[in-house]
Amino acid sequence: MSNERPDDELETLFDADIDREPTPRSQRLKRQFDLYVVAPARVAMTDWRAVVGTAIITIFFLMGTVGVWLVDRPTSGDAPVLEPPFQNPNYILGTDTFGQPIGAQLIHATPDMFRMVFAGAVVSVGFAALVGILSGFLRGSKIDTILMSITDIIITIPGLPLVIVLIAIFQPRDPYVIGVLLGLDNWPGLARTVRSQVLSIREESYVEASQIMGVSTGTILRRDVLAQLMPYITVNSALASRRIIFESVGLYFLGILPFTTFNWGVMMNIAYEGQALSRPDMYHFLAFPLLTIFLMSFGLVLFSQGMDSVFNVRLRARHSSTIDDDGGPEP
């Protein structure tokens, strides 16, 4: 077995494949950019995956951002009630029983929904990530056992009540807040596997090294363990904002959480208050905000599965080889 880490790995596919000579700080610095940033780019561009989720992902960090400079927030009266989609340039997705612009409500609702999913898969990653990493590099210890142990307690207590509840106690209006209420369920799953994975890389013969050769625990986690699990991170971090994105809406369609804020959710939940399913003339009123949390959700899919190409460590070395010293591709 190697005594090399994964990303040593690369570095020495890099310069076999370029049979380069021991190079100075700055062609090293140049060889670093290209195997962390200029490979993985041209990675994510080989994989449709990859483009189709950043894009979408793009599009809506676009609307949350630059869309609520560009687009007035709506209000009661802002247009003729129930006016058809595609009919009206100025209201191009027709407009609801306030008359309120759904455009409008689509674009102003997304940045707090991006705080949610923020807050959210921070915390219900961050925390598995810990416990994980600790558990799994502790094996044995008591500080496995509890660790484990408590996440197995909070495995067993259903997670959608204990959300009611706790909204029901605090009340939450603050967009952070709620994501983190969301995101308190959603780690205990990703904490064991991540365990798991720690286990696995806590037998490899690069980390046994650094053991041997009196490096800290803190170092050989941040080196050795926690550098090898990014990629594995990062995947399940758009899969959680996901689900983030899907127990908010449904959260606010039930009216469980308070209406303080333009979501997606509310507009479904007016719209059906509103009998839009039996009613023709509003069904772009559910229509749109249920496309809205499809497109975002088939987004962060498509771009976790795209992560695993650019993580692949043989894949980012092909890549860098095609890139000379002068930064250019090799003739």
The other form holds:
Amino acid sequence: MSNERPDDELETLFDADIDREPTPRSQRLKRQFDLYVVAPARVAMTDWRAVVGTAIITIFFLMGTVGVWLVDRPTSGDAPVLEPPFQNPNYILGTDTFGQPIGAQLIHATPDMFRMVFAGAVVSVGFAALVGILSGFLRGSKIDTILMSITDIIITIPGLPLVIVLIAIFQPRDPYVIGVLLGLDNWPGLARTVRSQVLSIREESYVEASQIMGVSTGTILRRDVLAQLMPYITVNSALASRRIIFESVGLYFLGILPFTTFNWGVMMNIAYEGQALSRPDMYHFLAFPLLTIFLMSFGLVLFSQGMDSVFNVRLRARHSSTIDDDGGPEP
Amino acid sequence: MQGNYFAKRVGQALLTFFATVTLTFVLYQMMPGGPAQALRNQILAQQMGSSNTISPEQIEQLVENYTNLESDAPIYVQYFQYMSSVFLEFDLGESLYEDATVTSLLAERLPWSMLISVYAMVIGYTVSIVLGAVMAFKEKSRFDSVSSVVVIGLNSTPYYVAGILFIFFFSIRYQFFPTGGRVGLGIEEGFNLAFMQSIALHAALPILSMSVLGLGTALTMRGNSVRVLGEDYLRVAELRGLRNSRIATQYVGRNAILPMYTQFMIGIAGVLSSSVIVEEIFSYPGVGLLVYDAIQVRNYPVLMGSLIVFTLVTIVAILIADLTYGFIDPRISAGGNNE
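What about the form predicted together with its partner chain, after the form predicted alone?
Then the entire complex follows, led off by the chain already shown.
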């Protein structure tokens, strides 16, 4: 994609000067779509990790949207208590000590999980990108020094204890707030890496060319730097999501976060407190939430690794054959 | 240049610690209704059972003892007092529930947590560095692909899930290890074999489950080694007829491990933080369990004190790592600018 940028800049320059007809919006959107969605998807199909990861995430997504709508919200006494799994087709995964089907609970826990992950990933990755890009681009300036000192300070403060203290004081119940809190300790490491990426992109000749041509810093940041960073940011969003799932489920499991709705961690807590480890009739109550968390983070890790190889491979230009005016050789 | 770097790092560490203590002060102030009100509620809740009543002046006095905050003074005075008591007197306040200072509670528990976290770090990182290197040497073999999947799988297992499974298989099913505590009952304390054995047995499972945290490093190590293996200087080394062991350790190993340094730094903080969850699962009485118990009863002074001490330990660990790193990689101490 790097070879397209200088042309684009020239094009805009000429647009301004000669008042030429600009590329139609639909055409531009189609190109963007090809570049960012179709081409990576084609490459991704060849990487088993990306395929499996995407499949797992899609299944969870369906659970959280269609599943919630298809399966009734469980209430206590719906079914016999501690029904073993794979016996009754009505509750395939068995039931818990309150007679609630476990499968339905797992499904109804998904939407809140997604809310948490969404808020956390947006906060951590957004913050990291903002700080990293800004300080990388203003390298050596006062702002850079200040931002990096703050980043170094927050890297050092142990995140989980801080989050725990915040939770203990404020007792958040809203999944978005929990996500934001968990995302807060996540950004500094990423910000540092983004900064070093920006530093190396800055040295690229096309960015220098844009600067000489007098393109504003904002435009350069948006069109050149951010575009190059997108793959990196995608991969890290997946990893940040995994971390937020780990931590939130862990904190629910310990009973540190106040129990509000269904949650995999809450289920684990109830099962664990009920001595599920030494009661064979309760094994499934503990095992299925464990398996669910494992699967979800397995999917996210696979996805991030698959995407990493997709973005790193320089094959993308070859695959984006639908773009007719992007046929130039790779530099 | 060396001295400059040293001064910069130490200064940064001090600044970080200062920022953390300020942060705990801000957190106290942010508590619903302010620290006095929040603690008053706690003290009243605690007094509910007993018949003796408590006057507002006594509460004021207690709040000041517990938190080092004089709640009716202006904020900047409070801030100054709080900072000076933490920095000059090493006084983190008093526990609301036990008759003990936060500092003594933490000092008693900290060595036990350090024992687990240090071993967990060492085991996790050693295993993953060796594994990653072997995977890289056998790139594209069956061993490589199988262990990649295994590592990704382990990496997707939260350490507390690993802990639960360990307890289930090793403590409940087969009873190799005890389910909780840090030493067996009725064992004489001191420098004797039974005591040592008991400590090791009790610490084994928490250490194992925490070392799962570091395993993701194996893939990073694999990637780094694969990249180093393709470098020209390695071919030169081979052509010079250097021994394989020397190539493996000094050429490949060293250059592959160096980029993992930052990850290792952040790992220190991560392992220590995770002790809250791991120690609760194994009911291992370290700092983590202290924090957990403090949350259950809203023992704010203990919570805030632990946050400060956790940060202090992390800062010191990172500082040591940072300063010794200069000896391993001359580029860092020369430039002092590790981008």
